[in-house]
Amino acid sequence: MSRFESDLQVVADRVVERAGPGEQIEAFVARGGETEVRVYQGDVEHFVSAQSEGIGVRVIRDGRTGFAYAGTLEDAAIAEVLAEARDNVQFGTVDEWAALAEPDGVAVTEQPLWNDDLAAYPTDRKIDLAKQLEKLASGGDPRVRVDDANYADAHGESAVASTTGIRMSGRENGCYVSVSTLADEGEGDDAETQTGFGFSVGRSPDEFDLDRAAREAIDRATRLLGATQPPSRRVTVVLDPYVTAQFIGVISSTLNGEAVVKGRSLFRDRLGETVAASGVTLIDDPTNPLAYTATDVDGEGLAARRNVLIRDGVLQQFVHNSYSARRAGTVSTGNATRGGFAGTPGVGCLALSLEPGTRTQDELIADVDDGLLVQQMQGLHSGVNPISGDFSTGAAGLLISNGTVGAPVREITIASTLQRMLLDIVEIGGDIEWLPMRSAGMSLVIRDVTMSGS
């Protein structure tokens, strides 16, 4: 959030005024919205412009934590949601790690999180902008069809209050654009559909790239045109920057400090421990302003900070909040997580990243005799177990022969573990792109993939 006085802050600030002796009391209010605009042949097929506002109360006592909200800030429901909080610390199981955060010291780093052009930006032309992308997706080629259109912001301000001492409030802003794209060829039993999309993201509209939205979105669909399966063998592995952050969102879970402490992370017993090739720096940094899911404070008020998690191969810590951290024998690294009032805390990377090289995609690609360029990969979550690392998902892309790109190819599946994943990636591009969500991209050069085919 970039920080400012918000009105909301009065409202937690006086919650935890109540606070009875022998309480824990933390109270986090927010307000915000959003719009969505879905295009779909010049015409708006779908518009949401939502508000909401409310307030979450957890009451710490003898080890118990209770906890309730209200998607209202009226007095009387506020003093109902203390009431309801308090009474459920009986129902509460007694833990011995329960308590709230407390201030650690660290500094907020201030960034440009809200964007008042954003927030003055007019309706008519946030639907402009979505039917513009769709024209410039159509029209770039001959065999392609947007399937949609979308423009979609959202802005948020939040307040917390703590009686161990955090009080903070801010507010941010962001929106994106994206396209979806068909791209169709032959006829009848030959014929065939792939699918691509494009988008582009900022703090606000004026910082879109509707033209390379649009050249993305058309590009992915076409190149798959034509794509049969190939024979199964070893490859190389080049991961488009969009396949690469799902793959290092993937990793996240890894690193996650409440599956650490809950015994489900396969590196949970490897701290200082080499875990991935000596070039790979993966960094959680929410203070970069570049990163979609930047913020200065965590979900439980603590200033976010630039934690790196893999140096140089070697695995330098796990990301905690304040609960996960008492369990772990540590202290917080700033990465609780909230998805609004209606829930408590929890753990997670909030902007990752690998340190990025210094080479493009096409000067990865040259280096490579025989490989594979990742495009999509699908059901990557459930194909993925982060406490075995066992890695097996299904992947379309473009052959590499040569250091060339070659001959499409789909209905294949790439396998291996996470862990040897990390030791054998070769080398990391610096084509980074920043994107609508928690990890960034690049391209990412794996070596002896298994890809099963024919």
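In this text, rigid core is short for the largest set of C-alphas that superpose within 1.5 Å between two forms. Numbering follows the first chain given and starts at 1. These figures come from a predicted structure and were not determined experimentally. What changes on going to the form predicted in complex with the partner chain:
The Cα shift for Thr72 between these two forms, taken after rigid core superposition, is 2 angstroms or larger.
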The other form holds:
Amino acid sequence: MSRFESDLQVVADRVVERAGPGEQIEAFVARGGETEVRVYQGDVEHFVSAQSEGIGVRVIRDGRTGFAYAGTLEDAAIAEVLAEARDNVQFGTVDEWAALAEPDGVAVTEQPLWNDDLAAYPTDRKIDLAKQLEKLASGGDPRVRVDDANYADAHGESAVASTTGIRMSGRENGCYVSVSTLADEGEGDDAETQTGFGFSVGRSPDEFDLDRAAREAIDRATRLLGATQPPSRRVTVVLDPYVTAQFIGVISSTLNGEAVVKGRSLFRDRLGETVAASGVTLIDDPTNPLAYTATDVDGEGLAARRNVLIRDGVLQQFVHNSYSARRAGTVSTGNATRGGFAGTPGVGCLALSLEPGTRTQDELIADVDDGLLVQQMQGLHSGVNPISGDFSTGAAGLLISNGTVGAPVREITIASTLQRMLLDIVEIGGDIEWLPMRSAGMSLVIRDVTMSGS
Amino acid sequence: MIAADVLERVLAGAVSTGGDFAEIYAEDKRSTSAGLDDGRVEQVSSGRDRGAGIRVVAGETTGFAYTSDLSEPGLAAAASAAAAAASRGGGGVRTVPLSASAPHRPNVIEQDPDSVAKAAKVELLERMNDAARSFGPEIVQVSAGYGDSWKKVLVANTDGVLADDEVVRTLLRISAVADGDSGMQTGYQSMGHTVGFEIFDTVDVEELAREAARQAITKLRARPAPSGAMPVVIKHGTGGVLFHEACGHGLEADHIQKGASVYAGKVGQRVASPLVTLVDDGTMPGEWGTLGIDDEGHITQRNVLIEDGILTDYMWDYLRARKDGRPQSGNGRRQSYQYLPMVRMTNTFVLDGPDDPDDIIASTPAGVYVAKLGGGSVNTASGDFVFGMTEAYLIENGEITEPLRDGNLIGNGPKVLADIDMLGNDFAMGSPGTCGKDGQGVPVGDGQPTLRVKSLTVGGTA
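And the form predicted in complex with the partner chain, for comparison with the form predicted alone?
Now the complete complex, all chains and molecules, led by this one.
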């Protein structure tokens, strides 16, 4: 969010004003809109235009917490939400740490997350962008078809207020184009289809790179054609930037302060110890405007800030919101997350990145004797257990032998443990990419990973 | 929720600029949830969501808008926004006479959760927490959740359909963490049904909690899972997700019509072992994917997708059925009024086979026995799918032996369906699931008897 004096602030303030003695109240009010265009074979398949709004209210009294929300801002509904949240308080268990965030004086780093040009962008040009991308992606390679091409934008505005003195409102908007591709080869029983995708994101459509999105969608679909299942063995893996970003996302859940205070983090007792290879530095920095998820403030209305989590392999700190920080005996790191008005703040990293190295992916590959360039991971949600550390995901990519990439492979898994993978990092690439995710990507080399195949 | 004459006027307005079909989907939903973690009931939460999604179809183009304002002006505004996106000129005045269909309510609700004191819901969580923690000293953390919802749905369209439904859901989940010399391990159990609070008269919630605790403690002595292709036996009532991923998604008509499924053009052909009969059934009383009507107002039904290994039909929603000039199958679903419907599964399961489940294990010299599966995902175009195993054991000389650490299994849908070489006679439905597709999550059920896949790739490290 970029700070912005929103009329929603008044709605939030009014709820908070109703607090009685001994009662802490927080109101979060949000409003948003989206446009989504899907194009198929030159025609608009669907066009969605929508607005929504809602409010969530948290009440804390005598150490007990209650919450309620409604998907509307009608006066009667807001009154009902406050009454429900108050009613829900009595069923909570007394928690000595339960309390709302308080202003901590940390200065906000302003972020330019609102673009007036996007807000005024004409509808027919949005449709044209999707049509153009479809054309580019379907015209680049005779084996490639387009499954769908999309344009989407969204804008959001929100305000939070609390009896503890938090008062913050902001807004942001953004847009993207994306395309899904299919590549076909062979006939009859040998027929094979592989899929790809490409995208481009921006605060305005002027920032799109349609050619690159189309080229990546074509490459991703065609490069796996003819892939086979290799024999199982231990290899060195080189993760593509997009895959690295997914991997870092998994690591981040082990550095979550809530998991730490509740004993669910495998690094809970490891502060100050070596948890990763030397040379590995991991930073969460939502104040970096290059990060797609950059933000002024966190989900509780505190200033977002730069936090070094791992420095040169040594665990420095965890990320906290005000609750987990209080329990851990520290202060919030500005890492409260909020999924919308229908839930209470959680804890999470906001904009992660490994400190990049200097070499290109080709240079990294040149040093690998027997390896796998991982271009795709599948099943991160089902095969990775961030509490035990067991890591096993589906994968596809290209074999590497004696420093050069070779045949495509698929229907394999790569497995190790999160603990070992961090220690087994050989090198971090210099090819940093800011992706539409909570983590940046770059090539990453990890040794001694089990590849399971035939 | 909305009077019939208002629906008729809004629909007539929606097609006045040239649309050939318009639909109003309205819902009113109340939900309650409660979470217990680290020994504390952290909070009880109440939610209210109400709104309508309106779509207008003109030829191949669909316009869609939604609103939380259910008044006639609010609906009319959404209708004109949807119509603006799907208009071909022409149109004009058209009347839309609606005829209400008889209510179809496969589920019987005895005790509306809304009428149950919140304290009784919270008490379930406390009982589960106590049961899991007292199962063994290794249990160091427990988190439990309760949720219920009541949703009234109304669908009307310019084909004259006027149908409604009321869906009640009740859900419990528990996860336990055990700690030992080898680090931490986790166990997870859940149960969910489309019935009311009476479910807790019969379900033993303490047993559910003990099961999660037992799973976590068992895994403390687990060894790394093997790596490579081998026979895999999957326990009944846990492996429905295999079929959901290996072929369910690939049998959805939207993927078929775009040629993005390995099963396109294969009706009448053998796509699975002759042991396999696969059914999608939205009418099973009380199951997680059960509905009276789908989210396009079509009465749910039982659809046989694969019979004795032969592909018999795909699953259909309104648009895909209209394009192919055939009836819908009750598979048009959406996450909420804020989303367009698309082809989705309901309860998807494989019918019983001939084998005694004990014989299946006894006749497997070496392999893996999966007692509980986690989630999965599939690429419908290539057929490659993965799913996680969260409780698994080695099979050695026809016997279940050591527990294994978590991992993924990977396979290719058509190959795995052909490789099912033993199928048990102990059918059971599984745990409640949420199926994600194109950014929308909907509740689904699955089930299957104990079965064996001749060869699947196990993604361990040993």
